[in-house]
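Just one chain follows, in the form predicted on its own, and it is written as structure tokens.
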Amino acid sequence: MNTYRVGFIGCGGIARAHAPGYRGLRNARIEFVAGADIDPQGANARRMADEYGIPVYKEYREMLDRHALDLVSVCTWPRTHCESTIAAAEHGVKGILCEKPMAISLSEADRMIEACAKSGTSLAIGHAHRFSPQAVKARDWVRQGEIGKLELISGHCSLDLMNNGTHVIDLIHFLNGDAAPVWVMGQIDRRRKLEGRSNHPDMIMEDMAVGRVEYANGVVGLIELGERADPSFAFKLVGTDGVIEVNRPNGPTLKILSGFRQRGWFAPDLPDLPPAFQGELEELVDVVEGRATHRNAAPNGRRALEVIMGIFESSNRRCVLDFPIAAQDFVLERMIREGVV
């Protein structure tokens, strides 16, 4: 079993969620080496330093210069994901788990993928819900034909596209076998002119967003986010002979109505899986050691971002857009700059 030296870029709450995932790894030994945070004397950084016995630097580049790291968690705000990921790759780290959203533009996502390919670094994006037992079981049911031919997946949640929305879209992709999107139509509302949330204080955001995506296998994805959407992180999969509900509120987290095997709704026992962050990191070690591909691989993270940018650009241009999405900038930022929203 190999030992991996770990560093954190960003020492806030999400880094403290990654740390137990590292400690729980069953396929590697871990040595916490260092962290970096914009406020190295703040409560978050001091807590990481004290709990894990590591130095915390103000500049992540200094951390990378001083320490030979194998794995890096990028746990900063979205606007810094690109440059910190590229820097870690250029310093030769073997694997990176970068939090969602992958970046704030497709051009940034492409730069990240290119840098990691050049250095041989495995890059995974933190869409942890792909590792939830109910999502894994639901995907297995779809693959086994339990609801016939899958036709529609709807997902909804609170907050905005670049926040919870990236999880909603990515989980739709996972449940749909990562089929390629063909076209998208979307609309947003931004009447409150919101800027910054506690976990994304560097971001602008919309109040409400809806999107419709058709995929290459004919499945339609329906996406709702924001103040007038159902705030629950929940999904419904509709097939020709049944329905699956995932993360449904006020009841079982997963249930199925299948014309093939059950009569009436059925709530299963869920698979015994490790916590999501541990699952992400164990799979990253497997990728680094050549045993697997990562279900959160960077191209999948980019695809979720591309759907987000497609919804923004469709709202901006008031039309259906085919994939690939041409816009390489942060579309919502451009819409605000040009007075569209």
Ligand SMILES: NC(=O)c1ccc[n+]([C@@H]2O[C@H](COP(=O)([O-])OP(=O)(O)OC[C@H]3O[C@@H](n4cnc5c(N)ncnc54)[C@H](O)[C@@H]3O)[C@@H](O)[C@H]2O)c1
Second form
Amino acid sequence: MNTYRVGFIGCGGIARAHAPGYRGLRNARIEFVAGADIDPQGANARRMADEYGIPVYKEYREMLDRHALDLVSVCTWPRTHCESTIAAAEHGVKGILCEKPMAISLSEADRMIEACAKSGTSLAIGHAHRFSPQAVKARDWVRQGEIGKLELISGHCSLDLMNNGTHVIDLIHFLNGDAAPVWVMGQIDRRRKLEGRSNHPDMIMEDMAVGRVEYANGVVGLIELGERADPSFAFKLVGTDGVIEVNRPNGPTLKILSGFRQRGWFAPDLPDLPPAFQGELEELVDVVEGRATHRNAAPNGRRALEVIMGIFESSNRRCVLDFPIAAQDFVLERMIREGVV
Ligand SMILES: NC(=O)c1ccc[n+]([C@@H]2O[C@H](COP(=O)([O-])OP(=O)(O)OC[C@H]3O[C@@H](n4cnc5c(N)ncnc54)[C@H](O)[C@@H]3O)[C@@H](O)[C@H]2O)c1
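Let's compare: the form predicted on its own is above, so bring in the form predicted together with the named molecule.
What follows is the whole complex; the chain from before opens it.
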């Protein structure tokens, strides 16, 4: 088993969730080496330094210059995901788990992918729900034809597209076998003009978003986020011969109603999987060692971002948009600048 030297860029809440994930790895030994946080005297940085006995630098470039790291967790706010990922790749890091959303624009996502390809760095994006037992089991059911031919997946959540929305869209993609999106129609509302909420203090956000996406396999994705959406992170998959519900509140996290089973709703025992962050990191080690591809590989993270940008741009232009989405900027920011929302 190889030993990996680990560093954190951003030492807040999600870095503290990655850390036990590293600790639990069954396919590698790890050594926590250093962290970086723009507020090195703040509670987050001090907690990281105390709990793991590591130095925390103010500048992530200084951390990368001083320490030869193998794995880096990019756990900053969204606007710095791109530059810090590229810096880690340029320092020869073997694997990066960058938190969601991958970046704030498709051009940034492409620069990250290009930099990692150049340095041979494996880049995964933190859409951790792909590792939840209920999502894995639901996807298996779909593949096994338990609800016939999949026709529609709806998903919703609280907050905005760039925050929880990227999880909703990415999980729809996972449940749909990562089929390519073909077209999108979207609408957003931004009457409250929100800026800097919760763990995205550097972001702007819409109050509510809806999107309809059609995928190359004919499946339709319906996405609802924000103010008037059902706030639960829940999904309904409708097929020609049944329905699967994932994470519906006040019930089992997974259940199925299918003509094949013919016995009403059925809630299965879920597969015994490691916690999601551990699963993500174990798969990253497998990729670095050439044994696997990552289900959260950067192109999948980019695809979720492309649907988000498609919803913004469709709302901006009031029309259906075909993929690929041409906009290379942070579309919501442009809409605000131009007074559209
Ligand atoms: N995968 C998930 O389920 C999940 C859950 C929560 C958060 N996240 C994502 O993780 C990211 C961080 O969220 P969080 O909850 O940890 O936020 P947080 O505010 O708790 O922590 C972020 C930390 O990053 C530091 N930071 C910001 N910019 C920096 C920079 N340029 N260099 C170094 N440090 C910097 C901040 O000082 C802060 O300590 C967000 O993108 C968020 O969407 C993902």
